[in-house]
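Below sits a lone chain in structure tokens, taken as the form predicted alone.
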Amino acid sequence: MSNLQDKVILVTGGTSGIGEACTELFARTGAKVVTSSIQSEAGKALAARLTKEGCQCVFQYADVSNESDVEAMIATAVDRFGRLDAVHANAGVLASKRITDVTVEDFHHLMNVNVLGAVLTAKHAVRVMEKQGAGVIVFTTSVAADIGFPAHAVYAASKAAVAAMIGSLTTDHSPQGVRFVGVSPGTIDTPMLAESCAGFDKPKDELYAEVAQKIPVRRMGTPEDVARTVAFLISDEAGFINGAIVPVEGGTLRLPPW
């Protein structure tokens, strides 16, 4: 297990799916965690549950597309724990629509959360980390940025934008001690994925079984699969991994196009 003992870690989108798994794993392995999202009740319950277990975890409400919320969540980490060692910029939304059905409102919502949210989180976290001379930011991208997922054009574009941003951040800020990496999940069993099943003429379990049989490892991913990868990327053991995006997709990207 990667050593996260006493690291101060902020997780955005930290109260559901991948973010919740990351919050739990980080806290249970000794990190001091600030978890944030727009799900206040879920966030408070998650922090309370982990605190009861003896972990250090606090919840901070934040809409990552709102700069004042982002500043507040960064300040919570620094004020509460004295520093900010790592951020998992994980907050994201999904809209399964063909481009002919996408509204301007859909576009702005996806881009505001998935891209602007990542930009604002990096902007304010990097300022803290450069003063410290150290830090790491892990961004959640998606294999949708690399392959033609049906009815995901704008979502794919938003994740490709985040993937591209990682390279520029690395050249701009790594000389000051900050690492930037991405984790690119494939088909992961999360509430967001379950919501995307609405409208199909098959039940979710049947759809999931069909998808699993198409993945080379013959199963879908779990939030814990992603959390363990992010934990390693945050750890000092991954100190020479920088500017890279690690796929967590069971071999999906190696499938032939037929």
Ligand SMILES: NC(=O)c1ccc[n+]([C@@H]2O[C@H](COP(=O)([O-])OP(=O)(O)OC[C@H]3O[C@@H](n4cnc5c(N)ncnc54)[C@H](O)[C@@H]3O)[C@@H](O)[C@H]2O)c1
The other form holds:
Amino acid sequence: MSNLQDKVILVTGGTSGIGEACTELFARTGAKVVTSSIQSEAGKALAARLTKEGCQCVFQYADVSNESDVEAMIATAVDRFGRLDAVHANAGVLASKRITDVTVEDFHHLMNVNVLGAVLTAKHAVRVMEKQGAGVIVFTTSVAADIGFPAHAVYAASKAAVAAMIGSLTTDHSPQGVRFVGVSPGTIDTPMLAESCAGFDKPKDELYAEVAQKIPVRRMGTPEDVARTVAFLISDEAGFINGAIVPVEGGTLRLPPW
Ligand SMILES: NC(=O)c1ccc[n+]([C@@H]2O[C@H](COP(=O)([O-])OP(=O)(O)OC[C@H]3O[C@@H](n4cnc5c(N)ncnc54)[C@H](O)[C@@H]3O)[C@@H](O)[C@H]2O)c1
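Can you switch from the form predicted alone and show the form predicted in complex with the named molecule instead?
Next comes the full complex, and the chain you just saw is listed first.
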């Protein structure tokens, strides 16, 4: 298990799916966690559950597309725990639409949460981390940025934008002690994935079984698969991994085109 003892870690989109699993794993392995999202009830319940177990976790409401929310979210981590060792910029939304049906509102919503949210989170976290002379930011991208994911052109573009940002951040800020990495999930069983099944004419379980059979490891990913990877990327053991994006996708990207 990666050593996160006493690290102060902020997780955006931390109250559902991948972010929830990250919040739980980090807190249970000794980190001081600020978990954040727009789901206040779920966030308070998650923080209370972990606190009851003896872990250190607080919830802070923040819409990552709103700069004052993001500033308050970062300030909460620093005020509460005295520093900010790592941020998992994970908040994201999905929209399953072919380009012919995409509205300007759809575009702005996806880009505001997935891209502007990552930009604002990085902007305010880097300011703190540069002063400390240390820090790690992990971005959740997606295999959608690399494959022809059907009916997700704008989502794919948003994740490719985040992936592209990682290289520039590394060049600009790693000399001041900040590492930047990405985790690129494949098909992970979360509420977001379940929602994306809505447009299909088959029950979710049937669809999941079909998808699992196509993945080389013959199963879908779990939020915990991603959480263990992010924990390693945050840990000091990964100190020379910088500017890289780690796929967590059971071999999906290696499938042949037939
Ligand atoms: N599930 C998958 O198969 C998969 C694959 C690749 C990438 N991803 C990415 O992983 C991340 C987590 O997705 P998930 O599958 O756990 O989905 P999820 O819907 O379970 O969780 C998304 C989280 O983001 C939060 N969020 C949404 N809008 C927000 C906003 N404006 N401000 C702050 N938080 C907001 C939600 O409250 C929730 O906590 C996303 O960035 C998603 O694009 C997921």
